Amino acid sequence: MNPGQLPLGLEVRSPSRLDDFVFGDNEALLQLLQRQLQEHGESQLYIHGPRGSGRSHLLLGQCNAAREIGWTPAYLPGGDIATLSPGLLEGMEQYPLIAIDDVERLAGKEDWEQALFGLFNRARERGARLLFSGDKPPSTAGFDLPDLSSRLAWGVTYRIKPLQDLQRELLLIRIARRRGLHMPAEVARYLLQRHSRDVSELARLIERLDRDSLAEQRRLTIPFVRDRLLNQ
């Protein structure tokens, strides 16, 4: 596989950027990600946190940062690639940055674990940077192959610290701004008090609010949002 020839669906085409992410108390993680793209930066990072903690945004943002410095990254969502052939990983070590999201979705699948173990060793030999995300740290992610679990823990492992309420408000305002929406702080606070605090679910809600506000030519106000929450 040649760089720039990722299989359909695995190319990095996402608006997610690191400077859009609200790091909150995770400034050390931002520094780790920035260093990974430098000449003598971290060769391997493993980020873990619960669903909705922004792991996918971070990996896609890192891939976009890599593209901006001329690298061709490979982004692989574990939940999607698990349904494909493990042969997909053959030659992937040619990419300077390999980001595997939800890597725990490959755990317990012997063929995938062996393929991932092989990719890991080839990537290390070639000097490719590795970036993983999971909902648990490597030791408890459920991998049956002991050598794979130990290799996933070789680099820096970072647990995402949850955002505080004010930081979550800022995140919602930024998500809305990316869609061209003005979300007042009181509306963001109202959403957090009355809706799931899962960031991915909130992002989907903002997408729906965007469509509805455009169709009805209404601004994001508490009465408008209240009406949409009652009728979802």
Contents of the next structure:
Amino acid sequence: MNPGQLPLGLEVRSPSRLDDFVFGDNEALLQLLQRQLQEHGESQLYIHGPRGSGRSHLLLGQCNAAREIGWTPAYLPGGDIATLSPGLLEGMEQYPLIAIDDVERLAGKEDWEQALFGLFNRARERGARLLFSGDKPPSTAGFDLPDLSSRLAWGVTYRIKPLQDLQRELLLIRIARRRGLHMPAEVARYLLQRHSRDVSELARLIERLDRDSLAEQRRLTIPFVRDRLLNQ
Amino acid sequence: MNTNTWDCLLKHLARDIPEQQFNTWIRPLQCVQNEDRLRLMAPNAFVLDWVKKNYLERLRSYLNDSGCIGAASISLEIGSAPRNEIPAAPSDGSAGVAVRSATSSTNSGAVSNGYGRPLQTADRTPAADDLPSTNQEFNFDTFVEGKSNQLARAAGIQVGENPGRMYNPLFIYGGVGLGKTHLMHAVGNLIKHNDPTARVMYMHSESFVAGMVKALQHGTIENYKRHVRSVNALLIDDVQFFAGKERSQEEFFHTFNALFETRQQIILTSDRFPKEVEGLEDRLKSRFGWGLTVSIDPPDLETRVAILMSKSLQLFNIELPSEVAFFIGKHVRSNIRELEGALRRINANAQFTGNEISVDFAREALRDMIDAQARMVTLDNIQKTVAEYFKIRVSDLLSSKRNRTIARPRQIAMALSKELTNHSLPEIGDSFGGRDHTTVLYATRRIAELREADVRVAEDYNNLLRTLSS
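What would you give as the form predicted in complex with the partner chain, now that the form predicted alone is on the page?
What follows is the entire complex, opening with the chain shown before.
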């Protein structure tokens, strides 16, 4: 088999945006996010859903939307920062929007819980908007500090409803498009029927398909995808 | 001003760094350009060090090689770019206090970040003398009175009318989210209402500590002391967070004495009775008990309903039907914050769908929460949770043992079963080793009496109630 051309390490990567997100039955969530950036909008939103439900995309998209109206948001991914010093949260209340992704990753760590509690109070005093995401609702996210747990449940809590099949197809097509890759609907359907339906895994698969199609100079067709799935 | 250089650098970095890292470390930096120097402001020392270690070289190389012209050098410092606008107050009365002057040392030059478009300032008491001020939304008009907070409210009004004279300090304690902070602000606002020149300072204990640490770092501790001791009323929230912070306790001890001796009012809140706050020096604990100590208990159903109806009007200008308020109140028992969270969720759904708020609508909006709670609140789970809490076995609860270490938890478990489930008294009795329904009735009455008379029983009961219903 022809090993094909090795693709350059450069990837087309566009920032996550809310209008790229397939909301499906979660249109109310879009409205909540939009309202959060308006005058007198929700001061606090907590979004929860399983892994792969697009929480990080939503938070990054909201940060981008905030920037478009001239705000400087802070984005803090719980999984990445949990191993660092909680001093990272000092002064963060100066940002008008503070988005904390995978907040449950900070649960059970006494110093982080205290620091998050402190940030919460300072942010509310300053009138900053708070946006959280987690894999569980606040009450079962595993926080030991009851003061923090009750504060996380203060604002609107929204559970992401899973996408239906047609919406998932649309999502795959959009993920591919963000990479500059054209994915026909029948290919998206084919993938959904034969691969894990977990969106994170599908996104990784698309990333591989993107590299392979570039290396082999082939378009995304069912035979090509079938071949890749067989050889993975 | 010219912000193009920074924008140009951002474009280059966005291609190089994964999106999440870019948004965590680079995008929040605020840039001030002074002639040919880019000053990047980090919110704290940790971010500054991280950026310096991981990204500064790359930024400098872009400045030289990428065609991002307009600046010759880049420096990093802690601070924020000056700005004039803040977001309008959120819909819930959470502050939105006016942003004070920038923390960066100089304000000249180009500003490339900030809060952007002009928005209204929040409804806060003007902080003319730069005191962290009270939130006017939290006043006695919006504080719903019930059996659980009657005494605390009455004491608060007395203190507000006679600051520094009647009860000093006023110490308010109770579980999370029960309205301690609201009451504290209400007293502060009443003091200012009666005497607009009164200097009232509200601070969370964590802010007190942070302010002191910063003052120590900058060698301005004497100014800080003068500042805190110059007030007519000092309101410190959640004093339990002073635990283990010896230097802060020392400073607070002297502040307390200075204010007390000059008959300035002190108001404190905590999640527990002064003597039971662990990690606090005895001399502080004893001073905390010098004035009046009042508790706020979890609200009963009627009070929860009244709170919901009041909040609905206050937050959304909607008259919540009483049957809906009763429905929410029955399902959300843990604290007022969660009550408010549930109300917000229902209101958001109603706004989106355009539907009227009815019991069915509320049930649908809160369905996942109610389902999770139903899974949690079974007779078996109540017994298991109570047994774990008191470190006894479930079989002890079901046994015929009558010694107090077993009988009291059993009575509490029965009372919780009656409050949290719809099982009949005979069913509850049956599940506790085949006891009679009159035993259940006696247990619930006994626990109701003990919750009034014994702080420990009340605390145990409330802790268990919170665990089982949150």
